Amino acid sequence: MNVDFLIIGQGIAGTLLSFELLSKGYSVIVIDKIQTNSASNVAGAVLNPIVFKGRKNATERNKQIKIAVDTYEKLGDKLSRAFIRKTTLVKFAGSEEELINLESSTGLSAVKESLSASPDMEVAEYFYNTHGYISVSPVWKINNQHLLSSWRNFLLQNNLLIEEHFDYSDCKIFPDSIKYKNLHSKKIIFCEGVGALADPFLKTDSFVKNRGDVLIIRIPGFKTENIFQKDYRLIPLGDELFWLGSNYRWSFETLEPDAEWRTHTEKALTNWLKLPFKVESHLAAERPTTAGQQVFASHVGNHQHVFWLNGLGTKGFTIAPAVIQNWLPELIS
């Protein structure tokens, strides 16, 4: 079987890259073994135009979000699904000084729009609010699990996905092509996320491993479309379920849930949320992190037909569409 592109990995990078290539008429095969606790599946997946801390480039961020919103809407149209919704982010201040800084940061965004659903009543009724808050709207929530599973089903239905772990020993690189088992491809792109650490073709030491924990909680009686953030981010998933997280751990041996973090997080939520809640599940995922948040979208070493797309980091759902759009001309040339 001959194809134009062989894509390894179906996280957000592999999903969006395969979508763009197929949309342009190229033939694609994706190889991926499903992993429910992958970084793309566990991510909060919020597009937020405001950077509350660190370096700020409002113009670039707003451009990335515009491209992202357009891409997720097009993907939804392709599959007759809705993967993105517009909402409001309510950011609570931890001090009066932080509130002043938050109010200042909102002025850096060129994306401004008033939404009909004001969070004021929800804040007063459901949260302890000592130092005030700001509202950012619109922000966008991506239903990442629905998006990834829907695209996976599309690939399967069209015989474009091989569900297996990629066997590097079965991959042969020739001067003008790639051979993997019975597949012949013009180019191969590794979109493996943390799997890049074990990829013999990449041989990279550019990544530092870190892990993040997330709680899925149920809050009976709390029905909202808004996202709330203080020490952690609280994102509604529907049916009174919420995503709560996350953390960063740079030193770890396993991906077993961090019981100490869970205890600390539940205590923090109790001090913030007036309603009782129940933890439904505790998830942990490993993410690759690069120095300076460098994104890799290029060919690998001297191999002109071997590429990788990686290093998207915690803002992957925001920046991936723009990164791919900018990189595609080089990839398909």
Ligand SMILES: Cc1cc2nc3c(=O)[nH]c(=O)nc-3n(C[C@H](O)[C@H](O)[C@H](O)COP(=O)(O)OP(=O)(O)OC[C@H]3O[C@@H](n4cnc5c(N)ncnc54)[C@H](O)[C@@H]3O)c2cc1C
The other form holds:
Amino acid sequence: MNVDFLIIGQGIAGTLLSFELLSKGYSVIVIDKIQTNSASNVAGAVLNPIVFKGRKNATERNKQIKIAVDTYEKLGDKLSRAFIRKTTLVKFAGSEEELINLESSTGLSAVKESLSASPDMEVAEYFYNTHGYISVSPVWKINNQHLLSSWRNFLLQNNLLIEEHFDYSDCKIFPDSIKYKNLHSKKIIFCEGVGALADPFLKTDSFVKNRGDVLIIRIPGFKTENIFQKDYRLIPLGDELFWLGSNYRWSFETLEPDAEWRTHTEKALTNWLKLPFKVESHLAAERPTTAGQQVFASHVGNHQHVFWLNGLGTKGFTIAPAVIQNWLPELIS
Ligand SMILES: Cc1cc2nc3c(=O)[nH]c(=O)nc-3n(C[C@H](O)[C@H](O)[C@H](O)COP(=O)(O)OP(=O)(O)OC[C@H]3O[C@@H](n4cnc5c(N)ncnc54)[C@H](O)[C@@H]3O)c2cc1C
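The form predicted alone done, now the form predicted together with the named molecule:
Everything in the complex follows now, all chains and molecules, and the chain you saw is the first one.
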């Protein structure tokens, strides 16, 4: 079998790349071994135009988000589903000083829009609110698990996905083509997230370890469309389920759930949320993070037909669509 592109990995990177290349008429095969605790599956997947702390480049961030929103809508149209919804993020201040800083950071957003549901009532009814809050509208929530599984089903139905671990020893790179088992491809793109550490073609030492823990909790009686954030983000998933996270741990050996973090987080939530809650599950995932938050969208070494898209770090859902849009002309040339 001959194809134009072989893509390794179907996280958000491999999903969006395969979508864009197929939309442009190229033939593509994706190889992915399903991993329920991949970064893309575990992510909160929020597109937030406001950076509350650290470096701020509002113009760049707004440009990336505009491209992202268009892309997720286009992908939804293709599969006749909705993968993205517009909402409000309610950010609580931990002190009066933080509230002043938050208010000035919202002034940097070029995209401002009042959504109909004001969060005031929900804040008063459901949260302890000592120092005030700001609300950011719109932000966008991607239904990441629905998006990844729907795209996977589309690829499977069209015989475009091989569900297996890509065996690097079966891959031969020739001067102008790739051979993998019985597949011949003009180009290959590695999108393995942290799986790239086992990829002998990449030989990279650019990654820094970074994991995040997440609790999936049930809050009976709490019906909301809004996202709430204080020490952690509380994101409604529907059916009274909420995503609560996350942390950034830089030193770890395994992806075993961090019991200490869970205890601390449950306590923080009890001091913030007035309603009782129940933890349904505790997940942990490793982010594909690089030193200096460098994103790789380029060819590998001297091979002009071997590429990788990686290093999406803490913001893959936000930045991947823009990275891909800028990179496509080089990729298909
Ligand atoms: C807790 C948490 C919260 C986050 N929240 C946000 C957020 O709110 N907004 C945002 O924009 N970003 C967020 N992110 C970041 C985002 O999730 C990542 O940047 C993004 O998912 C990385 O996608 P990826 O496709 O590069 O890698 P991955 O998601 O890791 O996907 C890689 C895929 O490749 C497959 N694979 C690897 N090796 C092989 C092999 N040899 N053979 C076959 N398959 C292979 C894996 O199984 C996997 O399916 C968050 C991340 C975490 C962990």
